[in-house]
Each structure stands twice: as C-alpha cells, then as structure tokens.
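Below sits a lone chain in structure tokens, taken as the form predicted alone.
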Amino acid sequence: MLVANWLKKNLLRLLPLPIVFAGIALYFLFRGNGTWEEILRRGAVTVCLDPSYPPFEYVDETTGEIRGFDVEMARAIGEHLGLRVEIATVGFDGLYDAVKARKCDIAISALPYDPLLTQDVAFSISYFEAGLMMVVRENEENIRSPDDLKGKRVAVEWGSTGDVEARRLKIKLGELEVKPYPTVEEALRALKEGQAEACFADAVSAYLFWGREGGIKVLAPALVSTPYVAVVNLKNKVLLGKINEALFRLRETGFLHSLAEKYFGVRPANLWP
C-alpha cells in the first residue's frame, strides 16, 4: 500500500517528459468535444433540458422518467441520425452555458429563438410556435385578422404580452375594448363564454385550454412570433445541419402534429412559423 500511494504521488515526476506531454497531447485528442466526428464514436447524442415545463418536459410522477413533446422530438430526431439519445437535466438558466462549455451536444428545452444570442450559439429552425396567438369561439367565421376586431371586446391577462398588443391595437383601430382578466385562464374561458369576441394568449396555454375544454379555435399566424428551436454549439455546424435535417424530415411526416395532438389534445394548422 505504502509504495503505490509513492508511486500515485511521484509517477509523474518518473516519466520521461515527452512521454508526459504526447499522454496530455492524446487526451485531449479524445476527450469529449462534441464534434460530429466525435458524437459518432460515441453512438450518441447527449440532449439537455429542464424539466420542469410540461407538456414540453416533465417528470412522470408514477415512473420518475422524463416525458414530454421535447422529449419524444428529441429521441425522434436521434433515431433519424442513428444515434442513441441521452438526456442530461439542466437548470433552465444553465442551458445554454452547457451547450457553450458541451457538456452537452443540444439543448431542447421549449427554448425561444433569441437573435442576441446567436454570436453564443447556433440554433435550429422552428418546430414549435409558442408565441402570442389571436383566439375565437369555435364558430365564428366573421373574425379572421385584427382588423376585424373594430368595436369588438378582447380578453387578455392583465399586463401581459396580449394586453400590450390589444392596446396597440386599440390605438390603431380606434374602436376596441380590451377586458383584462387575472390569467390568461380566466380570460379564454371570458372568451368561451361569451363575455368578448377574441382573446389574444400564448399558443401553448391557448392549445392546452382548446384540448382541454373545446368551444374556441386559435388563428394564424402568430401577432408576436416565438419560435422554439434547438440550441447546439456554434461551433459544431455539421451537427445543426443534421438536427435541422431532421426536423424538416419530422415536420414532413405529421410527427410534430402527432405530438401536438398527443400533449395538448389538438391538432393546430400552422405548428411552426
């Protein structure tokens, strides 16, 4: 025991120094860099998210697994390049640091497309629109823009992203009464039941209230687009352009509608952007 811990202590100082710089020289050569190259050593690709955002990412209470629609997307998207696909969970806030330092090679996350960013990292095209989307009752076929809303009434959430474009709006048209409600909840369901003609909402809590409760549709296209993406290393375009490849191929097939479909229990026309 005695001599092995000596030799632990002073093997360094016994190795002849190139032996010593061509040992760090190699591992750096193999080290994890997430390359392309490298990711098809490995047989797969290391996917981060934060799961704590359901229908996106969300832990099964009964089994303690990671489900959701970025979950599925994610694993759909590593069965088209042939890879196994494992799934690291990251505090939101530290996504992108994980991708920058590739601890991880993607982070799919419900994560919006933010131009500030992109001297960081790369991001994918869009396979979701999560942004502000213009809401009616199931029947209503008079309403199909903004502009038809003169004179109408808008439910919104109180000081949200909607309340700031119905108010614009009301600018412009002249003629709008913008009913404010405490949720974005409480002011769908004001729509559902007659108390305003339109409801501006985010397109996730608007698919999730439509699945749900049924009696209102969601218009396009979005009044303020937010487009959730992939993030990758900038430094690692091959891998973006495979992941990019993907997502054409699943938004080709019906797979994210099916997802939509199976997470927010409706199957909205226009997905993405």
Contents of the next structure:
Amino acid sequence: MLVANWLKKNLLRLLPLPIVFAGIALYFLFRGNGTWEEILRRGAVTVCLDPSYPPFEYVDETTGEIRGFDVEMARAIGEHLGLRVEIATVGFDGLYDAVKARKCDIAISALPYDPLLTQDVAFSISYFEAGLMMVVRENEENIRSPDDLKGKRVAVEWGSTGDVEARRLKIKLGELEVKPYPTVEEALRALKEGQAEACFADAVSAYLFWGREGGIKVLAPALVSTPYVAVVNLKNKVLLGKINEALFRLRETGFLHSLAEKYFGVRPANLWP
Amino acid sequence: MKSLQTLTKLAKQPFLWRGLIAFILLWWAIKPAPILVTLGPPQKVVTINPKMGVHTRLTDEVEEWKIKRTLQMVREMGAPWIVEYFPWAYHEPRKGFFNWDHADMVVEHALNQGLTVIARLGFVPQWARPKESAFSYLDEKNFEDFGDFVYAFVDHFRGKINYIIIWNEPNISLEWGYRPVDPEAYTRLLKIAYRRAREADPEIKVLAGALAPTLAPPGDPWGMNDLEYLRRMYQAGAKDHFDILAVHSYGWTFPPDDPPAPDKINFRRVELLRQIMVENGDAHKPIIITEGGWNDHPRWSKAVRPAQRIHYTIRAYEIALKEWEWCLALCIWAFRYPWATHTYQDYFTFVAVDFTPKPIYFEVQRYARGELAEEKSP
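Target state, the form predicted in complex with its partner chain; input state, the form predicted alone:
In what comes next, the whole complex appears, and the chain from above leads the way.
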C-alpha cells in the first residue's frame, strides 16, 4: 500500500524516466564501434609480432628490416582494409597482453588458435596449418594415413610432439618402430635416405626441408592441428570481421599459397585446416 | 500485496510441501556419488638415483584423484623427492585459525607413494599485510606471525615432513613484496622461522634461501645477484639459523657440464654458492636444488631442443649423484601443472595437464630403472 501511494503522488516526477531509459537503449543500440572508428581516424592499423621466428617473422640482417610471411600477410590485410600497417615488436609471451591492453590492434606472429583463450581474446580464421604432419618420400603411394604404418618405421625428433604421437600410435598399432633423432632435420633426412618409411614433423620444419632438399612430401590433414591465426581484442568485433574477410580473399586469390612458395620453396596443397 | 497473499495461500497447501520433500529425497537418492579415492597400499620408489626429485604443483589441484595420480607418476618415474608449496594464506586464513585439509591430503598421498616431501612456505595472508600489497609482502612487524605459522605447520606435520623452505627467491623484488630486496631483513625472518620450527620439532631441517639465479647489477631495483645475497646473509648472521641451503639452478641454453662463472647463469652456478658456504665455515651443510632444469619451448630464447632437454636433465641427475656429494637432492621444475599456462612455462613439465607423459618422462624413467646404463654397457 505504501509503495502504491508513493507512486500515485510522484507519478508526474517519474514521467521523464522512460524517456531517459529509451535514450540510453538507443545509444547502446546505435553507437559506433569506437575502436574501429579510431583505427579509421588514424588511417593505420598496428600489428604486433615477435620477429624471432623465421620464416614467419625475422629481422633481415642486411637491412635491419622486419620481414617474413606474417609481415607480408599483415600488409596485404592492411591493403584490403585501405589502411597503413604499423609493425610493433613485442616479446612472444607478451603478445596476448599487448592485444588485451590495446597496445596494438592485431597480433600476427605465428600464434596458434587456443580454445582456452577465447574468453580473453578473439581469433581470426586460420591462415596456416602448422601442426604435426605425416611426411613420406615423394614417390611413396601406399602410405596415406597413420594406420598404413603397421610394421613400418617412423622417424621423429626425440622428445618432440612427433615423438609423443608416434609412441601413441605404436600402442595402437602394436607393430611400429619409432626411430628418434636429435633434431627434426635429421629425422627428415633419415626418411629421405630410406632409414624410415615416414616421419612425424611439424609443418614448418617439414615444408622448409621439403623446399630446401626435396625428395619428400607432406600428407594432409595434420595429425595434430595447430592453426595459426590473427588475434584481436575481444571488443574489436568489426576489426575481426574485416580481418576474416581479408583472409578469405587472400585464401581465394592464392596469395597465401604464393607466400608459402616464397618462404618455403614449396606449394603445399592444404595450407589451412 | 496480492501476490503476497497468493504465496501465503500456496504455502498452506500440503501438496506443495510433500512435493518438495519428495523432490529433495529423489535428488539425494539419484545424485552421483563422489569419486572414491583411497590411499591404496603403501609404495616404495625404485630408482638407481636416490637424489632424483621434482617440484610438483599440487597447491591449486582440487580433485583428489589428480593429486594421487600425479604422485603415483612421480614415484613411477623414479623420483623419491618432491618439493611442494604450502601457502601460508591458504592454511591460516585468519590469525590462529588453521585449515590443513588440502595439505593433509597431499602429504598423505605423497607419503603413501614413498616420497619425501620438502615443504615450501610463503604467501602472506591478507590479514598479515597492508591492503593492496602483494602476496609476497611481509612487514617486519609481522615476522612473528609467520613464525607462528611455521610453528603450527611443523607441529602439525611432525614425523611426516622433515624439510621446510623458508620463503622463495627472496633476492628478487617480485618475491619480496615488490620492494628493494633486503638480505639482512630476510636473515631476521629466517632466524625467527628457524627458532619456531625447532621449537615445534627439534629434528626438522630448515632450508634457507631458495635463491633465484640472477646477474642483477648492484643497485638493481628488481633483484640482487644471488652470490652477493648469500654473502650478505652470512654477514647478517644467518649461519647458525639454517641446516640446508636451497638453490634454484636453471641451465637455460647451456649444457649441464658448462663450467660455472660469476657472470653466467647455468646449471653449475650452484658450485659458486657452495664455495661461499665453504668460505663461511658451512662445508658440512648440504644443498638441495629445489628448482631447476631446462625448457624446450620452440620459441623461447632460453629454451633448448626437446632432445637436448632429455640429455641435459638425465646428465644433471647424474652430476648430482656422482659429482656433488654435498647435494642432497635435485628437484627439477616442474612435474605437471594443474592447467596450461599458455606460455613457455608449459614446456618445463614432464607430464601434460591431461597426464599424458612427455617423452622426457619415459626417458628419465628408463634412466631411473638403470636401463640406459645397461644399453651403454657392451
């Protein structure tokens, strides 16, 4: 009763309230994305990377410039957006924080998609599958999947993810010889020279070896997928959409494949998952 | 008012109460039983190297089966020693009010697996530090509070835990409340902790230091060179107030046989700390390496390749066993994390978050079983 009486007495005073609420609702409904507008005002997008991971990002010793697959891809994205690209270097472990703290708009630095970080940052579609691949000799036609390796030999880098997966496969197949080597290059060379029928290696090492020495081929899909993605702030939804559009376009036009050819010396059939 | 009347009417209906009670009984009857975890039969560690150890990370591990599984895997790997963190704030949330439930669970499972526990004590509760201060901030006026906790901890675990570490890496600002580090103040804290620990259990072994390896130059606001810090601890009278020196010994990119040098951080840097102990008449005291080892992150500048990490780790255990008679145990960082850190830290572990053993786990296990020595012999 008390509340009803109070409402009756103060009805006139409360009249403007719905208008205020409607105003607030309209503001939130139609407000622009401040971040995207700010990027447009600047005319530039800032891309963070750690230039210590060739061929994706590295410092050219002769010119001192930062180069690599990611750098060229970032510039291509910038071109698609009609924006200048400003590169900022950040240590690998600080890249996510740099995006979260808006020190940069995008991080493109061979960063893998991580489902456990989707509450912290937003991920683009993948531009490169860097996961664990099965590698065989170039003339090999009978081995197409891990199940074909029963009774065969698999070369791996000792202690690597490839080693973990080969040990797991050995338990599954029963008959499988896992041959460990000190480095992934030595494991790939052992495959090429016939000391093993397959090698489990990460895509980057496999493509680099394939491009440099030949004699092998990389089979898709990845045994363990590690898709590289661009990372943006969770609130930058407009920017994320624009980056995804750009990446679709770079996929369709063959730009990403030509980048792979430039930096690895090979043209992999499946460049993304 | 009308709805209040309706509610009152509803509450008077007997079918409502009967239904509610039936629902509660049904829920109680069909709810899944908690996972039963028992200690199981007592175990023993089988190893050719009794100095092998790891730093576990069970502080934030909630589920008992995961605690048990972790400690089982440590035992099966062949490491008889573990270092585990027992944060003061977790166990004394209010002054004089102690809760040992989680700590008891960890210790009981560790002992049942035949492991020796080295307890790292630190992490200041909110009630013992100013608001907005860091968990590592302890004002001198609260040193006795920490002493009281040390007494309670040692008293509670008497006969079960024989080794405690007083604080962690006090020579870096991060671990000293983000203040300039102060070896004299740490020594005063150590003296109190040592006295209270001995009051609770005269047999307890108190580990001092757990110094972080650092080449911080004089006056660096973020830390003090570990060699300088230890010298100043001795000057401040630390000698009679600890039984064992705790040391952190990381190899970064250097192999374990890389010779020590004051201007280099490598695995054998511990020998320089040992020399300072000898110079100060403490040659009889042992050292325990309570953190150390190598990392195999593919992009971290201080990491090595996975195969190197395996070689270096096994060699480090061999050095501790055969060359360092003064080293009581080598506890490598870290066995397993309760969750992924998404940084290079994940590449220090022996076992993945989901308990998948990494190849280094199997190779260290083969070493502990003597299989590597058998392969080498003709």
